[in-house]
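Take a look at this one chain, the form predicted on its own, written out in C-alpha cells.
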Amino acid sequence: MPPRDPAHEPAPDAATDPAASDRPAKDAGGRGSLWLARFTRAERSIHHVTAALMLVCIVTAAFLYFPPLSTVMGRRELLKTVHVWCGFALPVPIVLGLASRAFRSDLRRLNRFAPHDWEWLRRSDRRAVRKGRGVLPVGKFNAGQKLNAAFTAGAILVMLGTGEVLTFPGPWPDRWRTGATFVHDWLFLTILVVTAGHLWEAFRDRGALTGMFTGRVDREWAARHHAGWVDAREAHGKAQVRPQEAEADGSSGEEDPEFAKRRPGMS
C-alpha cells in the first residue's frame, strides 16, 4: 500500500470525531489559530451607528462647505437638513451605550493614561515585535486610540454646541453667532484630516478590522499589538474562545469586576 499523504487527508468530522470539536478553530490561511473576544455586539452597534452619522455629518459638510462640491450636488436645503439632524443625533448611540457595561468598561480603559502609554507616543519603534508580542505592554487601547476617542467626544460636545447656534441664530448676539461659525469650520477641517487619518490606520490592518466587525481577533495579531491585554485577559482566566463562543457569549473580559479594581493603565 502506498504510503498516505496528509496533505490530502479528509477534514476530521466533529460529528463522528468528538476530540475534533476541542481543536483550536482555524483562520482563513489554514492555520491553527486561537481567538480573543474582544468587542461585545452592543459596542461595535454603537461605534458602528457613531461612525456611519459622523461620515454622513462629513460628507454633507462638505458639499456645503466647499464651492466647487456644493454647485456639483445642488440640493442645499436637503443637504442642510440632512447634516442638523445627523450631527444632533450623534450623541444619541453614545448615550444610549452607557446601558452596555462592556461599553462603560470600555470608556473606563479609554480615560486612563498610563506610562506605557506616554512611552508608546514617544517610541518610534512602538509597533515593534520580539518572540511574537509588541514590545511594550499595551492594554486593550493603545496610546493613539486614546487619544482619537477623547478627540472625538470633545469634537461632537464642541459641534453640537456651536451647531445648535448656527442653527437656531434667533436667541444668540453676533459676535457668539460669528464665533459659533469660525470653530465650527475650522474643527470641521480638523476632523476631516483625523477620520481620514483614523481610516487610514483602521484599514491597513486586517486584525484590527476583524476585531470590529467580527468582535474577535486573532490571539497572535492581539499578543503584537495589545500585550498587556492579552496577559491581563489570561491571568484572569479568559483565555482563548473559538469563534463561536466570542459570538455566543458576547463577552469581552470587561464584564469582569476585578477590572474596576485594577491601578490606571492594566487592562
Given for the second form:
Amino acid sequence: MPPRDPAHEPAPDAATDPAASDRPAKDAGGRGSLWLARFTRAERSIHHVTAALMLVCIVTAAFLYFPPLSTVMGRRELLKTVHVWCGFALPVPIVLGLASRAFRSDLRRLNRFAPHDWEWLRRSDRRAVRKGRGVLPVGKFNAGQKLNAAFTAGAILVMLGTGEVLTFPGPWPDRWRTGATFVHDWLFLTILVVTAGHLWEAFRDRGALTGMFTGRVDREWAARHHAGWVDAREAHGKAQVRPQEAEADGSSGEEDPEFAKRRPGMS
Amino acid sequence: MDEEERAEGSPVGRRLVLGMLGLGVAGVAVGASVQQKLSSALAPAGPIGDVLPAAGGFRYYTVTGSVKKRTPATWRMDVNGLVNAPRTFTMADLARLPQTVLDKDFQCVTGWRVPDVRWVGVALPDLLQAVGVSPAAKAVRFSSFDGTYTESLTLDQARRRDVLVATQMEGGPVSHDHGGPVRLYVAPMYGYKSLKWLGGIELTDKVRPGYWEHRGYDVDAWVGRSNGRDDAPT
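Switching conditions: you have the form predicted on its own, so give me the form predicted in complex with its partner chain.
Now the complete complex, all chains and molecules, led by this one.
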C-alpha cells in the first residue's frame, strides 16, 4: 500500500499552539529550523506513481460512469482502454516498492494499531497541541492515515479482481458479472469520497505536503503532529538533520515503547 | 526496523484489507440481486440515477465524441442498397406508416436491465415492405448519424415484429442521449444491437458485423443465448 500523505491537520495557529507566535519562520531552510527525514526517494516515487495511476483511473471512471459526463465526452473505447491499463498497473509500483527497506518498514507501521491509535480515533481533541507538542504520542502515521492506507490497499485489490471479471467476462457466469459490476460501481463511489477526503486533508497541511514532496519535515511540525515518532527517533539517537543531509537518511525510530505496552482504554 | 516496533499493537491494517477482500467476494456473490433491489428502490428518485449505479435505469454508452443533435425537423434516414425503391424518410414519413407499441425490457450485455419500457415506432418489417426488399438481399446494415456506430441483422431477424424503428420511449420522444430522435430497438437482443441515432439502413447480400462486434461481441446477440450469458430472455 502506498504511504499516504502525512498529518491530517491544518497548520496550527496561535490559538491552539501558543508556541506558534514566537517561533521563527520555518520555511524550508529557514534559519533555526531543524529537519527530520520522513520519506525516502523510493517511498515518494511509490506514492506519486500510485497516486497518478489512481487519479487517471478515477477521472476516466467518472467519464465512463456518470451519464452527464459520458454523453459529453463519448469516446468510450479510448477511455476504457486507458482506464483498464492504468487499473492493471496500479499494484505495480507497490509491488516493486517492496524492494525498498524503508517502504517495508512503513508498511509495518501502517499495519499496526497501537493503543494511542485507538485513542486518536476516539478523541475529539486528537489534534490538540500543548506546548508545541501533540497531546497524543502519534507515531509516524496517525490512525486516520493507517485506515486510509488499509482502505486504499483493499480497494485496489477488490477493484483489480472485479475489474478483471469486467474486462475479460468470457469464463464468468452472469451472476458473477453482474455482481462484479455491482461491487466495482459502489466501491468506485466510496473511493471517490475517500480520495477526496485524503486530498482535502493533505492540501490543507503544508507541513504534510512538504514531507511527501521533499522527503523531510520541520521538527516542530513533526512534534505537533507525530510526537511519538519524534520521541522515538531522538531516543534512538537519530540526529536531526539539516536540509542537505535529510535525503540520505530514510529509516527512523519507533513509537514510545512505554506507551505502546498499555492496552486500549488504559492510556 | 527494530524488533520492538514490529511487535507493537495489533495488525489492524491487514485485517481491514482482508475484510475488504471478503466483502468484495460477498458483494460479487450477492450483488446481482442487491443491485436489482436497489435499482427498483431508487427508480422513483429520478435524477439520482445520474449519480448512483444504474439507479432504476439506463447507462449511457457513446462510442464517438459528442454527437451532434438532430431535431425531428432536421432528421433524415436513407434506406437503400438491395431494395426496389431507395428512399429518404423524414419523421412525418415514419408517422404515416403503421405504428407498433412494445412493452419490453432493455437489457445490456454488461448485466443491467430496464424492465417494461414502452417503445413506439415503425416495426422494421413494415418499413422494409414500404421500400420493397430485393430477392438478393440477405442482411440489413444500420448506421448512425454520428458517423461511427454501425449494426447489422440478418434479413430473418429484421423481419421480426419486435424489431422497431423507435420514435417514442416511455411516453415521450426518444431523447438525444437515448439515441433520438430515432433509434433502433431490437427487443430479443442485447442493448448494443439497438443502434442509437439511426441515420441509414442498407440492405446487403451478407451480414457485415457492426461496431461492437468488431470489439468482440457476438453478431447474433440473443438475450440469454449469446455472449456467454444465459439470463432469461426479455
